[in-house]
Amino acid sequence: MQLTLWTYEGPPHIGAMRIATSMRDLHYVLHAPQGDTYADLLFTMIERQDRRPPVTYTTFQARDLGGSTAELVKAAVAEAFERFRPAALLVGDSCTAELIQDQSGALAAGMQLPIPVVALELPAYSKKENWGAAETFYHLVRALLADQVPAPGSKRPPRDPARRPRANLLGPTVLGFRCRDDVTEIRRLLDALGIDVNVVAPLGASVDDLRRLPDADFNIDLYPEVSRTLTGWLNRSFGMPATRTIPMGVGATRDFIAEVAALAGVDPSPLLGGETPGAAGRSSSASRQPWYARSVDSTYLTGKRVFIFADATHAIAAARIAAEEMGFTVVGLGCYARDFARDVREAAARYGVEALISDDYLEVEKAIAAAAPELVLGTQMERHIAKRLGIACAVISSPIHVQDVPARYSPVYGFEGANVLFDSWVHPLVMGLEEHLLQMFRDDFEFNDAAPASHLPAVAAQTMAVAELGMSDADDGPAWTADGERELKKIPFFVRGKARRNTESYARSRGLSTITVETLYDAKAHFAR
C-alpha cells in the first residue's frame, strides 16, 4: 500500500456514482461509513450540478459495528425507495464497507422491491473509478434487457429501408471531459449524415431509455473507458456493431464519419467533400484548425516537444493531433488506466517513444522533467506538475477541476472540437507575431525607454523623456549595475519604463545605492504581492 496526496481515479464506487448521477430516475444506495459523503462535492463543486447526487448513504458509525450493520442497509434501501421512487436501484459498498462484508446488494435484492435492483460488486482494493463506471453501466443495462436478449444464434432483422438509420451514443457521463458539448457536436455530424440518435446514455438517459437500446442499428463508443464493456456485450447478444474511432481532431473526425457511414449504409461524400486529408484549407474544411495550423505564425510551433499523459481515449487521440495536425514532436505518451495499456503502447510505438503506464503522479513528474517538453497535454494533475516545472500545459482529460467545466460551448470532438483544441493548445505556448516582433526589435533605437510612443506628439514625448530622466537624475538615485541593466533589457519595451521606476523606488525605500539583478527580482516580487 502506498500513501499519496493525489490520485488520478477514485475507488470504483465513485464510478458507480457517476453513472447514477448522469441518469434521471436511477438511485444508488451506498453502504458507507460516516464521512464518505465527501463524494457529493465532486459533483456539486467541480461539475457545478444544481442538485445532490441521487445517492443514499447508510453512514454507519464505529458504535454500529458492535451490532448489525445489515439492518442499516435494509433501512436505507427502504427509505430511499419510499422517498425517491426511482425506476431502478443500484446497491453497493464503499471501500470501507467492503471490509465488513454485509453483502448489501444481496440484502436489497431479497427485499422484493417492485423495481429492478442491481447489486454491485466492485472490488475497491484492486480496481478504480473508470472500471467501476464501466461495470455499473454494463450490469445495469444487462439487468434491464435480460428479457429482450434473443436466443443464441438468432440473426438481427435487417433495417426497414423506409426509416433512417439509428445510433446510440454510449459512454458520456458527468465528471467526464467536455462530454456535454461532445454529444451536441456528434449529434450534428450524425444529423448531417441522415442518421437519427436513438439513445444517449448514461448522460441524461432514463431507465426506460436503456430498455430501448436494441432499437438502434449500431452503437457509437464515445468513451471506451466507460462504454466498451457494454458495447461488446451488445454486439455479442444483439448483433449490434460499434464504432472504434474517437472523433477527436480533424483527421480522426474524417475517419469517424467514414466508419459511421459504413455502419449505417449512407454516403459520406457530401460531408467529406471539403475534407481531403492534407489539403483542407480555410474555405474547404468544416474546421478552421487545418488552415490555422498551416498559417504563418503557427509554423513557428513546428517541432515543439510535447508530452501527453491522460486517460487512454484522449491521450491516443491527442498524440495523433499533435503529430499529424499541429506539427509537434511527441516526446512522451502515457496513461493512468492499466486496462487500456495495450492501446497506449501501440500508439506510443508509432511515435517512437516508450509508453508510460502509471497511476503514480511522482513517476509522471519525473518522466516529464526528463523529457524536457515545451508543452504538456494532460489532466489536472499534469497542470500542477507543469506549473511547478515552468512548462506550458493544457488539460485534455479527466481528472479535472472547475475551470475544465466551462459555461460556454466547448467540445473537443468533431470539427468544432478541433477548433477548441487548437486554441487551448496553442495559446499556452505564447505564440504569435507579437513575440517575433519583440525578439526582432528589442534592441532597435525606436524601442527603448527614452523613445516616445509613435502616436504621441513630439513635444509631449520630449517632455515625457525629460521628465523621466529628471526623475532618475534629480535625486541622485541608485545606480544600475551592468548585469541589472542587461536583465532590465529583457523586459518588453512597453513596460520597461515602469519596471525601472518601480525598481528604483524599491531600492530607495531600502537605502540601496546600486541595483543588481537580485534587486530587480526582489522588487518584482515585492510589487507582485
The other form holds:
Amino acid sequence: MQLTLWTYEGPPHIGAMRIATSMRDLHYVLHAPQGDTYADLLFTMIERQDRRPPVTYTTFQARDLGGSTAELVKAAVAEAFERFRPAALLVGDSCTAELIQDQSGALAAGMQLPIPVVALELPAYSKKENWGAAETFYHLVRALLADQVPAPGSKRPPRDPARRPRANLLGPTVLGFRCRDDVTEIRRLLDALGIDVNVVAPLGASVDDLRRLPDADFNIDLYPEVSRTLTGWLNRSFGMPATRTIPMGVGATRDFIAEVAALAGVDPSPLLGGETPGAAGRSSSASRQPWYARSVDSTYLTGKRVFIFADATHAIAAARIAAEEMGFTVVGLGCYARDFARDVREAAARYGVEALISDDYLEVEKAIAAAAPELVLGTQMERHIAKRLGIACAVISSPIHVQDVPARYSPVYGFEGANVLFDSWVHPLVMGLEEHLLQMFRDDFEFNDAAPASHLPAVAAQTMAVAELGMSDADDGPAWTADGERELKKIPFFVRGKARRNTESYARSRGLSTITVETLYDAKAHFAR
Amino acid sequence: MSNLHDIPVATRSGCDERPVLRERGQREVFCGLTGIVWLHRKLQDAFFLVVGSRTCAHLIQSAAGVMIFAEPRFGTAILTDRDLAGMADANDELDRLCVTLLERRPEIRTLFLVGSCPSEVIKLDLARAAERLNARLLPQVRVLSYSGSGIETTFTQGEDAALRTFVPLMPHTDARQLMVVGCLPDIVEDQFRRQFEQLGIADVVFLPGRRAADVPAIGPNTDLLPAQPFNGDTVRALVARGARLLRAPYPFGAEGTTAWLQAAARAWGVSPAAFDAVTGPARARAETALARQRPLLAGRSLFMLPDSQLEPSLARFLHRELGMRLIEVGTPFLDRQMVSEELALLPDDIVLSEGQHLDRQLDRVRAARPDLTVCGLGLANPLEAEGLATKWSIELVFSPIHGYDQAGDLAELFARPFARRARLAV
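Taking the form predicted on its own as the starting point, write out the structure of the form predicted in complex with its partner chain.
In what comes next, the whole complex appears, and the chain from above leads the way.
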C-alpha cells in the first residue's frame, strides 16, 4: 500500500479515455462501477469539451457481483454500438472490474460486431495514466494496421521525388499541455520546410486516419509519454524513423528543424537561414525570445534559482531553456514518471543537480522548500506547493487545471512557443525595475511589504506573509535580537523568507544562540553567490 | 439482470401512490467517497483514509477540485500489485500506514477507514482492521470504518454511512433533547441553534458536531429532526436506539424552513403565537429575497438529473415558492420514508425517476428541451453546447442553502444561468 494525498497521474484507463476523447469516431466501453464517471468532468470542465467523452460505463453494483456483470458488459457494448455507431471500439476494465476478471475485452470481441474491437489490458494496480494512454494508442493502431505490416526484412521504397515529404504528428491529446496550439505551431514549421502533414493523431483523428499512418515518410514524436511506444513499433514494423528532439525553446526548435529536414531530405535554410545563434538584436531569430533575454531589462533574471518538476518531456526541455535561454540557475529537476527516469537523470547531471524521480507530492514539496528557489516550473501540483511557500510559479506540464487551457493562442513548442514561455516564466517574478525600487524605497509607506508588486494579484502579500511565518523555525532555532529582526524587515519581502532561513541555518551551524545584525550580514556573505 | 432486460416500468408501491420511473443503466453520479470532500472540513479532528485504488485518489481530488487545501485531512491507501498478490499482508500494510499517518498528524482524534470498490471486492475487512487499531491506539485516537464504495453507495450516501458509525458509540441518555441529523455548514448550524434557542428549545445537538470525538448521547426522549434527506440509514439506526423521528419537509426556502422548525416547535409544545413571533421576521426576510428571484424563474421548466437525493426537496421549493414548472425530478435513490412529506407537496403531473439510464434520460431531456437542466459537471458543458441552460448540481451540496437566510441564495443559484444568458450578447 502506498499513502497518497494527491496524485500526479490518474489510473491507466484515464489514459485510454484521453485517446478515445481525442479522436472523432472511437468509442470506449469501460467496465466500471458507479463513481468512475467522475472522469468525464476532467474533459468537460478542465478542457471545456463541448461533448461528453465517448465512453460508456457498465455501472455494475454489488448485487451484480458473482453473476451478471459479464452480461452487463455485453449489454453495454451492444447499446453503445447501436447508439453511437463508432468506427472502432475500445473495451477495457477499470480497477474494480480488473479484480472480478470478466475478460470484458474477450466478451466484446466474441460479439461479432462489424467494427474493430480492441481489448485493452491496462493493469490498474501497477501502471498509471500516461502509460495507459501510450499503450492504448499503440494497441489501437496496431490492431488497425495488422493487415498492412510488410514482411520482416522488406525495405521501405524511397519517396517519389515528385511528391513533397510527409510526416505524422503523433502524441497530442486532450488534457495534454497546450497540445492544440503546439500542433498548429509545428504545422507552420513543417509547411515552411515544404513538408506535408499526413496525419495528426490522436487529437482530432478518425479511425480511418490511423489506417493512413504508413503513408507518411517519418513520424514526429511530439509527446513521447503518449507516442513513443507507437513510434518505436512503426519504426520496427514499417521502417518509419521518428524524431527525438522536442521543439521547446529556441535552441531545441532549431535542432528540431535540422533533424526534421534531415529525415525529410529537404533544405532547412528557409527556417534556419534566418537564425543566428549567439547574436543579439531583433533580427537574429524568428522568435523574439533571444532578444528579450538579451535586452537589459532581463539582466535581473541572471542566476535566478529555478526548480523544475513536470513530466519528463517538458521538464527536460524547460531545464535547457532555463539554463541556456533565460540565464537562470537550475537548482532542481525532476519528473513524476519512472518510465522516463533515465532521460531526466542524464539531464539533471548536465546542470549539476540530482534528479528527483517521485510521484509523492509531499516529497516534491520538501525538495522545493529545501532548494529555496525563486521560481518553480511545474504542474498544477507545484502551483499549490509554490503558493504555500510564497514562491513564484509557472505551469509547464500536465496535470493541468482549467487555467492552463487558455482561450488565446499559446503554444509552448516552436518559435512562438519560446515567446510564450518567456512571458509566462517572467511574469510571476517581481519585475527588474520594481525589484530595485523596492530596495531603494523600502521604508516608503506605500511601497512596503503590504503593497506587493503592481502586476501581482492582491492576495500575494498575504500568501507571502504566511509563507514567511511558515518558514521560520521559531521553536528550536536561534533567537533574533531586536536589532537583527529590524534589519531583516528591511530586506524585501520576496527574499526575506530565504534570508531568514539562511541566517538561521548559518547561526545554527556556528552554534550561535542569538542572531544580531552582524550575524545577518555574516550569513549574507557566507551564502553570497 | 441486465440493462437490456431492465425495461423501465412505472410502478406504484407503498403508501404514496405516486408512480416512479425506475431505471437501471449507466449512471453519471459520484460514489459515496465524494462525501469526504465536505465531511473532512466539517469534522476538524478527523482524518479520512480511503483504502482503495489510484482511481479513488484521483476521483476525490478531481471531483471537487479540492486541491486548494495544501494538506487535506484525507488521503488514499493505494492498493498495489503486492497487496493483491498476497506478497504483502494487506492488514499489516494498513496498520503501518495508519501509524505513519497519525505520527504525521498528531492532532487527529478520529481516523475513518473508508472502504472502496476494490477493497470491498477483495473483501478487506476494515471493521476488523478498525478494531485491531483501536486496541492499539485508544484512547488517543478512535478508528471507525464505513464503505463509500460505488458498488454500494451513491454520492451523498457516503455521509449517511459515515454518520451511521457514530450511533453505536453514543452513550444512553434519558434527557429531553432535539437532535438535528446531517452535515450543515457551520454558519447554518449557528443560525438554527439561535432560532431553536429563541423558540425555547435549548437542548439541541447536531450530528455531526464539529469534532468527531464529541459523540452525542441518545435515548427515548431524543427527537430527531433530519436536515438532509439522504441520511436514512443513520436515522433508522437512531430510531432503533429509541429516538423519535419528527416528520417534516426539509428546510429549503421560506416554506420548507417554517415547516421544519414547526415540526420541532410542535413536539416541544411551543405556542403558535410564540412560533410566529420568533420566525416571523426571518420568514419575511426570506420571502423578500425570494421575491427578487421569482420573476426570473416563474413559469420556466426544469429537468433534474439524479445526483444528491436533494432533488425532491429542491423541486418542491422551486415549484411552490418560485413557480417553476417541473418536467422530471430524478434522484439516484428514493428513500420514501425520508421524503414522504416532500412527495406529498409535489404536483401530480411530473415524472419522478429513480436510478439512471443516462442515454435514455438525455433523450428525454433533448425531447423536452427544458429551460433549465440540473446536472453534474460531466454533463453541463455538453448540454450548454446543445443550447440548454444548466445548473451544476454539485454546487447545491457544497453551498450553504438551508434555512431562511440562505433561501434567497438558493434561488439565486437557479436564477444565475438565466441572468447570465440575459447579459451575454456574444
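It should be emphasised that the depicted structure is a prediction, and the values quoted were computed from it without experimental measurement. Residue numbers count along the first chain shown, from 1. For the two forms, the rigid core is made up of the largest set of C-alpha atoms that agree within 1.5 Å on superposition.
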| query | finding |
| --- | --- |
| Core superposition between these two forms, C-alpha change of Thr58 at least 2 Å | no |
